[in-house]
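Let's start with one chain on its own, the form predicted on its own, as structure tokens.
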Amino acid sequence: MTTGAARQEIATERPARIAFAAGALGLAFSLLGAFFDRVQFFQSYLVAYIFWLAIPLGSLAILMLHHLVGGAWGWVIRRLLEAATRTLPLIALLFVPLFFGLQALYPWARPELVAGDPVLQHKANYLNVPFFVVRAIFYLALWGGIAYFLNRWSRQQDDVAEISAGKRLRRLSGPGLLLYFLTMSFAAIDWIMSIDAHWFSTIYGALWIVNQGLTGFAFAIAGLCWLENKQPLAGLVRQDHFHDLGNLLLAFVMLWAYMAFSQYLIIWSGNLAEEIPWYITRNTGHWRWIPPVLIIFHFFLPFFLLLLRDVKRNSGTLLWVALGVLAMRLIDTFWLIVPGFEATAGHPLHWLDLALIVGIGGVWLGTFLWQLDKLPMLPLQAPLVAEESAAHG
């Protein structure tokens, strides 16, 4: 366990094991799946993959905010936000398998189907393997970067309580922040966007940053929960914490409907051909209830709940709030993704989903119990305790 000024009883090490055994399994399964099935396989693996992204690059967007804004709301989920941008490196190695299955889900990297395509050819300059490979490293090694330096000046301000390690972190959060908002935005694009290369939407990308700013902000606040009452926050997360953390929730939740409602209604009432049946595919069919799902439990449960001030500053209830959203940013991140594969793939759920979602997800948080371990969950210069435990009476 970790040793500092606070004692930590945070048992994370049957957690890890159990969460590592159970990624194992999946990820064993799905090997065996992808010897039977090798597109359902890559095709599986990029939503599981595009999910569990989410929150480690989520964390990290969170993390900057409130290196630059301040507040008592994240010196509570600090660790938890640190612990999560260090898998990142994790994220890279796993990102490697699409490396080999790149013909399987994008229609681009098929040369015979680019020679009788001219939307196609006509993106090819962007739209290429070797481009697509060389982005993917710069964006994760960029976001692996500023994690890294984020996660070093925080360990200084631990060992000598340094005054200019702060300024550091705020330094690099606002060029940080805006690198992160620009490489997303193009990540969102090459990754999962150009599964239909006919199809596109000047918000996408913004609307993913959004998905992983709530993704990673429920995450928090589960994990929050379930630490607040072990050593040392128990006694010093106070109902102010989870009614601040809940009301930024909220927030998101709203940008969230927000920035999926305009894209809907610009493209819907543009009525464009070469824009509507993106819309169309995920209407009708097998996927037509998932809309509905999404906006009365994405969207009008998590608000009307959100409002109430006893269900934020309830650290039961507003777990299961957090818990619901991420469930639901997991249906929303499937029906975003796998109706452009509806062509080959021919049907809407297939067991590798599942198999994939509990081996990358396993391995994913095993790795994130490991590293929350690692530091004290509570920074260790005395003034910041002070002076945040001061603004929560």
Contents of the next structure:
Amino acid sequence: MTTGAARQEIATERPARIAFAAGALGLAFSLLGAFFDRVQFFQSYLVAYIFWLAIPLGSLAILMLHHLVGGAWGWVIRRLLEAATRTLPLIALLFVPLFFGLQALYPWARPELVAGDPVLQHKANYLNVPFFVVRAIFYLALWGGIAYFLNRWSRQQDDVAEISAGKRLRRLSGPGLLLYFLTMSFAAIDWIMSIDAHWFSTIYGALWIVNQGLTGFAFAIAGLCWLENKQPLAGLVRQDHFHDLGNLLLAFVMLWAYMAFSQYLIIWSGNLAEEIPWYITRNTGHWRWIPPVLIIFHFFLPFFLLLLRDVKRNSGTLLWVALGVLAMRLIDTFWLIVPGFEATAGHPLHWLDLALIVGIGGVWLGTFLWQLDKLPMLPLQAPLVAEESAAHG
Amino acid sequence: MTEPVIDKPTASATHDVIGPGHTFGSVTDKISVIVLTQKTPQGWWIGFGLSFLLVMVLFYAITYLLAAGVGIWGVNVPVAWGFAIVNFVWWIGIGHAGTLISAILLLLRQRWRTSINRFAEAMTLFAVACAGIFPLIHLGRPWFFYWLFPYPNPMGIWPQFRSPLVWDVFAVSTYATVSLLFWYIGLIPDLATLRDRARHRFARMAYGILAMGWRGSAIHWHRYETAYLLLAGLATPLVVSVHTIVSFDFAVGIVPGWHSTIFPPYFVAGAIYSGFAMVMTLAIPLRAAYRLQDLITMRHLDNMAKVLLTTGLIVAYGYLMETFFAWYSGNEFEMYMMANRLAGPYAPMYWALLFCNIIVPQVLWFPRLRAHVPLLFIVALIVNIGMWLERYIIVVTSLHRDFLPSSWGMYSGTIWDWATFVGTIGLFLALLFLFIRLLPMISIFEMRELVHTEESERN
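Having seen the form predicted on its own, please provide the structure of the form predicted in complex with its partner chain.
Now the full complex is given, and it begins with the chain already shown.
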């Protein structure tokens, strides 16, 4: 790496330090809050956890998708995705506190509620504390395992002599994606859906997979916009890449809207006593403002912006769209989870929500930046863009 | 046009999208000769003759239906939706592969679509034609079918806009229109080639009229490319919307087994799944019969097999979620629905469908097996059957055990149900035989483009 252009080189250290500091501060405040309101702490913790979890897991899925189908868009964001997946051990560690708050989060974990509820008794074969813990460990271990091999072989691929690494990556990615789909679907049921312990929706797992894919893409695009003009990537990332990534973001925005709307339409028109309360809670009271916000800013605005060629080809504008999508993901995550707590104890918005989003987010981002620095920003085997840029000027 | 895929997947680099040694002339000759000068092969006459016989069966069945009414079918309360809906969904689903190949793969700049898009699009049209027959003849008085459209009328009758059956009318008619336009516009440059090469006066005139004065000037090409791309953009949402609305036909109701939120994506995946199975069922014999192995190459079959595997896995995911949530819901009716599928009177069909749609396609994980053409053909055929069974299970098992045991019943198709179904297969095949005899089944000019790009890449 040339030292001449030090000014332009990627400097992850300072932002990482800031992120860790913010994270530590957030977590310190949160711990303080936990003394005053234990239930609120866990509920806020879950929201923050689920939101930040979407980035590494979405990245994991996108990475495997890229290994399977190829494409220049994947090569330029690959190291960002890989760094995000290398935070999965941290994610697993961050899950541990939740084990101590299951009663604050899930009605099925409270024996006194289960005793009077035949549906919960029926579900107890699946929704019980030991099995929940075993499943969570299994999911996290599996994701970590897949991420470990994806990263290890990708590093080996940087070595010219190692030809078979690419093949192994492809071979793992097919079954890996399949396993991710299955485990994430059940994780969504366990960790999120079961807050509303009676409610069920068969699309729910797929919806969360799309949520994570969308979050992962938005995050990677934002990351690429940040890195674009810095040293190893400068001059190699072109408008075409942003165009393709913008199109993929558009596809995921549409997929999100498609799934979210399908679920709503089917439940709304069925209007069954066991399903519709989930939407009634989320459509009335102080929550009634969120659905219009999601419709406009989570779908229509990014949809129309991303139809425009100029928006996609300009990293400056694409960055804002990606950040906007991330902000909407946070609001959507909040709206999907928190109304479920209101029946128990929760508040619509608590300062602990903010503290934990910053706390977990800061630690996560710091870890991500620390990991990002570990490998060359562009895979050395990336079919380089030189001939392409020559051909297209 | 920029080329986004800069890394070549090594697995497919072993096969090209076009055989070696082809030039502009050889491609044009090879495809147009099938239509223009080759003597009609005997196999064609036999195949067309047999399909035509089945068309006659269809006409006979429909005529009798019009005379006697839907009572000749097996439908009755509680199973008032029988073969007609099963076949409608099956045929509509088959059409989706054509649109996916021609629109989405075009937008994704997948070059391997080129030699299979034309007949896949034709397949779409014919499948939609077959599908359209069923809801129409299922109406008690099919001659009033136009009442389905919202038009101002002296009776003051309007369709129920909240019913997905009305959305179907719009979805399917839009789909048919766009598919037809897309197919026809894609044909125009080739029709001009045929016009210029035809010897027979009548053929020259017929192709000439259809070619709409195409001269191949730069302006023509410019407008053509714009129109084609726009249509591809228009057709893309249709790949998803049509079968989504078909899934709403079931899911917005509250019948256990139908009212399931996974239905929209799972139906779309199922549609693409069955569509690709049908494309393979047709492409494999066609390339053998007309010796098109260097135009429809192993790379095409390999890619189609991968699409088949992927969509098959999504469908399997749908089954899994349905089964799990039937239990998880704790709802007595949901649980009974699933128990009835697994062990009720239609259980053999349910297990057969799981075998056809989930077990069998797993062989496609292995590259060596994907290279085995007869095996691919058999897998594709089995998937076609499996997807028909899936719709049968969804329609029949959900209805035949009503909420009240007093209104339970059994359903099976009568001879007229079967005659109509087999008749539409005949119609589909007959139209397809006519198509491969009268029109170029592979896009000639796109293959020329492919020769050009492949050549420039080799140099």
